[in-house]
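One chain follows as structure tokens, the form predicted on its own.
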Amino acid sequence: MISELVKSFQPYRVVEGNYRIRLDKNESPYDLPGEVKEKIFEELREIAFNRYPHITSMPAREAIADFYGVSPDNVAVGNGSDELLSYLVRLFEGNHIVITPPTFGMYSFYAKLNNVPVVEVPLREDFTLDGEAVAKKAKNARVVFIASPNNPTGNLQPEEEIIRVLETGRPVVLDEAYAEFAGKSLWKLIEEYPNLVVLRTFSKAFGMAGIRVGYMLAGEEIVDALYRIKSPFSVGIMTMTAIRVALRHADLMEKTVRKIVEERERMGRKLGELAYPSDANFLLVRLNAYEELLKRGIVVRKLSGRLEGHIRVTVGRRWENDAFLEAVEEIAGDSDVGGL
């Protein structure tokens, strides 16, 4: 009864248990400020819950468009960026998708789910994009996925390498889930490159992972095509209200981002050569310490493949980060750990 394709997927495993520190999901350690929540609740009291939301999430699209200074026709909103990824794999013509490992695993997940072959073009030794190599594999590709900052390595990709891929004319999804922490975005290139889709999210910098909303910026033709196949009513009234209110208080988000970036830099200095430079809200760390950290009540992300023996740690609150750093010092023992 169950298809062989579905049987081939591994179940999504979550680390369960009473762990005191969770630094494994790249969430913001800070919730929405109470004053913002109150404004969301106030607006929700005036909204009828018995009616379906707008079929194409137009209230949210208008708010995002106003924030960026573009047309709502350049914006699509999804129940998390993952929903949009699932459609982007199906949206375009082509034989395969191109990914650049090590990178976000959901690109290949949705390709496999849709029986679309995956072509891998590994990142260079320093985890930067080889635009020429990717461009060669982009011929007849449905879509090329590029994450910048990249997850799990944390680095921005060079603009000139991304443009090399864009100039092939094939669809390119630039996943900028962590762009706020880098202070740089290439979203304005959608005006120059009609084959570009820029993917963003409210889950990271805005601290709204529990609300589940992602969005994309692209040319009108791509957005229109996506809404031709997208499930209606997938973004609810509560979510759209939260988006509109949060964007009116983006200055508070920027303040939180500055705090997280300061902590990221402090952690990087403490870890020294153990940590790779990062433009995101997490650090890639050269230390095979997943199990030992778990014993100490600290959950981080265990990596495999090319990054076997590495961990990814989300920047948390200062006390959480201090506990992590102290644990690393214990685990590393007498090794050189960059002045911890």
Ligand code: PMP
Contents of the next structure:
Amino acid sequence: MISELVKSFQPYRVVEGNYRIRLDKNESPYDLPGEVKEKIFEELREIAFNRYPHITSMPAREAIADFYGVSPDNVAVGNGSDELLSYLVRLFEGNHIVITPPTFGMYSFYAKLNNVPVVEVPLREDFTLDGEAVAKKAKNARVVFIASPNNPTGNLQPEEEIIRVLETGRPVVLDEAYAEFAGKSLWKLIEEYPNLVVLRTFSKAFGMAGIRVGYMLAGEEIVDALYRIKSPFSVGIMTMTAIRVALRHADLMEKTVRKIVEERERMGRKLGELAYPSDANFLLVRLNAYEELLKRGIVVRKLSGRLEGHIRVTVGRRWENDAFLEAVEEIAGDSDVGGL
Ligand code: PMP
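The form predicted in complex with the ligand is what I need now, so please give it after the form predicted on its own.
All chains and molecules follow, beginning with the one already shown.
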């Protein structure tokens, strides 16, 4: 009954159990402040729930467009940036997609689901993008996916390497889910490159992963095309209200980001040789400690393939980070886990 293609996918895994510290999903450890939530609730009280939301999410697009000083025609929103990725795989002419592993898994997930071949151009030894190698594979590609900062390696990609790929003229999705933590974004390049889509999210720096909203900034032609195929009502009125209010309080987000970045740097210093430098809200750690950490009630992300024996840890609250660091110190002393 179920298609072979669908059966080839693994069910989503949830780490069962009541763990005291969850540092596995690159969420913000900080919820929206109570006063911002109250403002969202106040606005929601005035809104009719019986009507469908705006069919192309204009209220949300206008708020994001104002924030960036662009036109709403340059903005599309989705139920998480994941939803937008599912369309971006289908939007363009061409054969395959290009990805640069190790990177975010959803690019190849949606490609496989749509029977689109995936061509891999691995990141260099130091996890930087090889723009020239990607450009070679971009010929006939539908789209190239580049994450910067990259997940799970945490590094920002060099601008010149990204530009090398953009110069091919093929569609490029630059996934900047973690850009706020890097303090750098290339979104303005959409003015110069009509083949560029910059993908952003409210799930990380804004601390709104549970709300589910992501957006893309791109030229009008791409945004118009996306709205031809997008599920019409996937971004609800509660979501749109929440982000309109959150954007009015973006200064709070910036404060939170500074706190997380400070903690990231502190963790990096403590981990020393074990951690790679990061421009995101997580660290790639060269330690085969997933199970040992779990035993101590700490959930991190276990990595495989080229990053076998590594874990990815989200920067949490200070006490959570301290518990993680303490556990690592204990575990790394044990030679079985490939510590110091
Ligand atoms: N892109 C990258 C690189 C990510 O790491 C994530 C979340 N883990 C996403 C996109 C998707 O985020 P969301 O759907 O919550 O917007």
